[in-house]
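Have a look below at one chain only, the form predicted on its own, in structure tokens format.
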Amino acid sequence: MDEIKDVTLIGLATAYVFLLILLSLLRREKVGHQWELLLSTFRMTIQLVLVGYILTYIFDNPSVWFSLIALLLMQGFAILNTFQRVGNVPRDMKRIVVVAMFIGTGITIFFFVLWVFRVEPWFKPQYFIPLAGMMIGNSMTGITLGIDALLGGMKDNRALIENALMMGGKPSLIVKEVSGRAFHQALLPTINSMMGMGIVFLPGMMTGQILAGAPPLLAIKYQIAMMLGILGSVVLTVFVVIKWGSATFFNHRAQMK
């Protein structure tokens, strides 16, 4: 196996000339958003340098608490995002991001380590951290498209669902193509991510195997099974929201609230 390249200061420090370049030219064209651009950089620099560092002590000191640990954190960095983004989220549809992240992630992640992966022990920080990060992240993005979708569609819709209802519908059936169409948007950015795969771009998880010497068929499996973890994990934390999160547009008369 080929010895990893390092990546010296003054090499990263000149990658930030690209940063300048288009912070010149939003200046330029008066696009603005430079303040946004900046901030989002040095956030990205400082959180992955602290990371960098807390994870160097969990692989040379794996323990179960830490990889749980972490586990929750990721998730409730998750949750707290998606909120965020999306803005104005009810209480109860709240609940459900919650329990979906939970439920659909954790079953994909756990199926992934102990039985595709098979990593022993099945909290090694080395594959259990990076795993459930991409599971999750993708799986955030996922419910932020998805509840955005369904809340739009309800509230565009508003008046074809009361009038249905007037005339005897069943909820579940009156918002099915409203749900629908909010399931396929939320999956969309996995759907593409797969079909351009392997043609279009090598994926991060392959690239970084590659470049760290890993056999290019070795690191083509991982990442297949890694992008079918990704794909169950949105899936089952998606449906959950939008089956779920649904409902919570009505009472218990099936009267819209």
Second form
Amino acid sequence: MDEIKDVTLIGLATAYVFLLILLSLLRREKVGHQWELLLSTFRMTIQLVLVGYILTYIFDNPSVWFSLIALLLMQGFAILNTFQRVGNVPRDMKRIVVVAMFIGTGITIFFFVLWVFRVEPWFKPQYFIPLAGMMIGNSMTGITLGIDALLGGMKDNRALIENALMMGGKPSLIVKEVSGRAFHQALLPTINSMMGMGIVFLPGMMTGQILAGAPPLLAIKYQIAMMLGILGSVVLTVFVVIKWGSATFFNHRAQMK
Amino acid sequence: MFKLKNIKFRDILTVDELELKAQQVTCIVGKSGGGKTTLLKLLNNLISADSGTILYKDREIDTYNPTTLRREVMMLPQQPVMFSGTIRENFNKTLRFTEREPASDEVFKDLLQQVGLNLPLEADTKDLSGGEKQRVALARVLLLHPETLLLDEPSSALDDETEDFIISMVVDYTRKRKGTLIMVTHAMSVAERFADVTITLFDGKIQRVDTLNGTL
Ligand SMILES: Nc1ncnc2c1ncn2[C@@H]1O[C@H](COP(=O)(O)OP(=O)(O)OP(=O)(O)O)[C@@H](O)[C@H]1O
Ligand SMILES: [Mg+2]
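Given the form predicted on its own above, I would also like to look at the protein as it appears in the form predicted in complex with the partner chain.
First the chain shown before, then all remaining chains and molecules of the complex.
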């Protein structure tokens, strides 16, 4: 592998200058949103610098505990973020989101770390943390879209579902009218990104590895395995959320709550 | 068949005592907001009373599996909703939701004829008129041959002539099969002509019960 080409501080500063010029342009043209952009740039910078230091520390002192804590933190953050983005998630549903996130990403992460990437030792933070992060991040998007579609669909189709219940329809069969769509919505971004992969865009991880000097064939092997992991993790978490979540709309008398 | 005692559902419906007999045609009438739909929903176990007991075939209604119960005591809502897709898909989904075996187009066509609809099975239900939807919804229920029918204003979107046709058909159907029919209706003429028992609800209470032999 070639030596990794460093980005100099001057180089980085130039990038900020480029952005500042754009922002002043937005301001002059009264497009607005410049404060939002400035804030997000600022947050991104601070967050990454912090993460950089934390990761450096963890990489220098690898331990099972650090890796597991990082995993829990990422899962916890993903869960909170889902609740924030969807808003008004009912209590029962929240519980299921938590369970689905832990089970879905947990199983997939350990499967891929142990048997696909064969990381040794399994908790080696350079591998474990970014792999887990990518699966959790994508699952979070999936869950968010999935429960949003499920909650909206159940609300919009309340009368239809009640009508089917009155005829003796089985709740788990009736909700398939709505949950199938929710599943599709949840998987759409993952499917789209796989469809366009390599043609419309080069995925971030692969780009990163190539920029860092890895041969493309090695990078795609990683990317393929990673994509399969992401797909697996998204499918599993979304499946659990929708399957168990659908049941939360009914009480024990098969009446709609 | 149904025995209600000291039923209270929020401040919407209060029934001290009521018996609904099997193999009879019972009509429920009364002013809008009187609690007619609420009463049907209680019998269908789509809602549960806050207090009191409802016995169905001499057993507390809440001890039945709700889904199995509804397959015996089936309700047609006041504003039925079509499942997405064609008429055929509506029938197929009905069978699927209720875990029945698939049925042939012949069966479906007979049902459409029974409710006086001359439409192809391929017709998209979202394009149907209100009265046509109402009759497809009735046909969906008849497809399942429930023992007891709870119909909530099954002719509200129909003209007088079609109303007459549909109600006569349902009453005949029920009598022939020795089934039970409990029907909410706004048309006093319907109650007078077909009902063995007419229950008048007013403001969440039973105002009177008329039988063929006189007022109870
Ligand atoms: N889920 C509910 N929550 C609150 N109020 C309700 C609910 N269901 C019914 N009500 C109220 O209870 C009363 C009785 O309603 P119900 O639908 O049983 O009347 P109805 O006799 O069927 O009237 P209509 O002839 O207009 O259909 C109405 O005032 C209605 O607004
Ligand atoms: Mg009503």
